[in-house]
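Next up: just one chain, as structure tokens, the form predicted alone.
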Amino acid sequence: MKKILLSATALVVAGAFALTGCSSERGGDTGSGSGDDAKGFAADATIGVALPDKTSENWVLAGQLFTDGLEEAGFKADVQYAPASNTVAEQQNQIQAMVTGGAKVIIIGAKDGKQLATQVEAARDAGVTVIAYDRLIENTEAVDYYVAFDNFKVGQLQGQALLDGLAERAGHEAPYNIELFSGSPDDANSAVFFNGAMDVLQPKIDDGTLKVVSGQTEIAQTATEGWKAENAQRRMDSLLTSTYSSETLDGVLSPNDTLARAIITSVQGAGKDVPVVTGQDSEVESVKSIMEGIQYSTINKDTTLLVEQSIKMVGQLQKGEEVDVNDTEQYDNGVKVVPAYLLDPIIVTKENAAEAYANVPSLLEIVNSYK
């Protein structure tokens, strides 16, 4: 990365992972997204980073990594978080302030990707490059690039983990009773995760291997507003009361770790055996739960790598170089296909946790403490 370096701590973590992307699977082309890269800008320019609320460990870590990495690369970092409330207005104001303040690039982890078109269009009109980070910004031409883990693959890995866990833990032959949860409807990733999972699960629902006892199989029925744990727990409470008074619940598709723990809390509170539950994000409490044999799986999406790639793209823009992308087909935001750089997610269960976290010292320490 030459001069585009992260903090020393981040480099130790990032250096052990390969930025493999997903070029061998979908897309695979490397090229510029906007055609305007040759402009370049000052090496000490202001770079804006607008992130959503701090409800996830990964968002908290991302803010610190962006601050350290951008400043170490010589840029002025303007890192802002939106509040935890459901309103997106504060993030809209933050982005507008970054434009007014002269930011040359704004990296946006959208609070609501459907409500930022006006702000990113104002950024484009001011000559600012917009990089959507982790969450796609929808319905606007003004998004130049998207950097994320391959979220469709995340869903596929979750779906397969659910099948594997059922075969391992259900204690009986198919059919298996399951329920489906998806993320917040204001997050474009929610549908991508869900569709990836259903790519694996739907054929098994169709052939009778899986039975969604509640009948709730549409994303509108399974959504969890705001990615809030209390909303997932409330829905699981309701499902247990209405559907599982006499039926056994064998598995639950959960899109992330926060919701997985809420679902598990609900089941335990009802005095029932914990089903196979998937997750995502490798949150500390969920890694502990997996090692204790409670939560079945999570996904390792190393935030350090995602931030590192984002800063690399900023460096390429600053020099007027072509920006690396490895997917130019998959991410249609409703108006354009946004050139993307996708990183590979890793499924984690108790069996492979030590290998999966071999280069993440904090999580490896947790794993090893259970040996």
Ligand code: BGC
Second form
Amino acid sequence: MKKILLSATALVVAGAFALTGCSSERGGDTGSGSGDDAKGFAADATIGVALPDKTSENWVLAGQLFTDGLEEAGFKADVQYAPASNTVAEQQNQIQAMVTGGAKVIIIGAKDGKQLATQVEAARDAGVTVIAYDRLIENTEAVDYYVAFDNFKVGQLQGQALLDGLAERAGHEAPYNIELFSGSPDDANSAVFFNGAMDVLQPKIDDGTLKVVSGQTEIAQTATEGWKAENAQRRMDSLLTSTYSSETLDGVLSPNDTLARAIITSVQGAGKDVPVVTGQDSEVESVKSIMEGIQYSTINKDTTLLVEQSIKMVGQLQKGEEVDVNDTEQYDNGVKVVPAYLLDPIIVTKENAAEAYANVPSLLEIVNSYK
Ligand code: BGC
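Please supply the coordinates for the form predicted in complex with this ligand, as a counterpart to the form predicted alone shown previously.
The next block holds the full complex; its first chain is the one shown before.
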């Protein structure tokens, strides 16, 4: 259903390109991001998509959706993943090769958003428009647009889900014992998710409702290098040993599903009751876990919609139109506020799963199989 929707949109977009007959090359403008200087480019131009290593299902899905969607819209798609090892250097090389190869737009899911300035500046100098996808690219003027789910809101929803879950499942009144996990420090999203969650949780820590028993409340103490499950599992193992031999752990803030399942595995391995654990991404195994009453929550950030929005931006650039953005305030990358198109994330628990996945047939099927 989603796929058909994408195809239908792509056909309309492709049709519009045919009608305008636009084939002029964009030439060497500097891609300021204002859209004013865009002159459009060939309707069959190459579009580069550089994605990070496959640390969660959304990245795997995005690659296929970009390949199909861009080609259905009439473009040539050059979709590359950075390999699991030597990722940053490989991604830098891939982006450089896309510039040399004549891509008109490069969409980047950064492995390390702080280490791409040289490559995106080379892209800008060659007249290529750069769109940061899901993760912001930092400390450079050369990022034209950002397209993502509203990451701060993701964090706020996770914080609220943790509170709701504790009230529902802890089996006692406050105070509740919790621990905090955050994502990889090389991903700009990690701090945004964490700050969003702390926006909700900090007042409850301050008033004594929540107790972070380990005392580890700084983002650096809670980080999960590389978004790797084994790193989260190791940290949870050591927290259980150091802090929870006699205390009960009531809840854990987890920034995504991969880490949530690692945290749950750790707790189960220690023979303890599973606490309230949050997540993000609506990964299949986590949706099953939620329906089984184990993981408490996840976030629906429908990758199909994010890829569709990105391809829509490419279509607008191709025609030399102004690019749709809906946020020009939040995403300061250190040297500029990057114009952004933000989509709305949805919190998912067992209770609202059927409704939350009403437009995601593969997940809805899983939810319905538990009825
Ligand atoms: C994405 C999350 C994902 C994480 C790990 C983040 O940048 O926004 O959806 O879980 O990377 O891949």
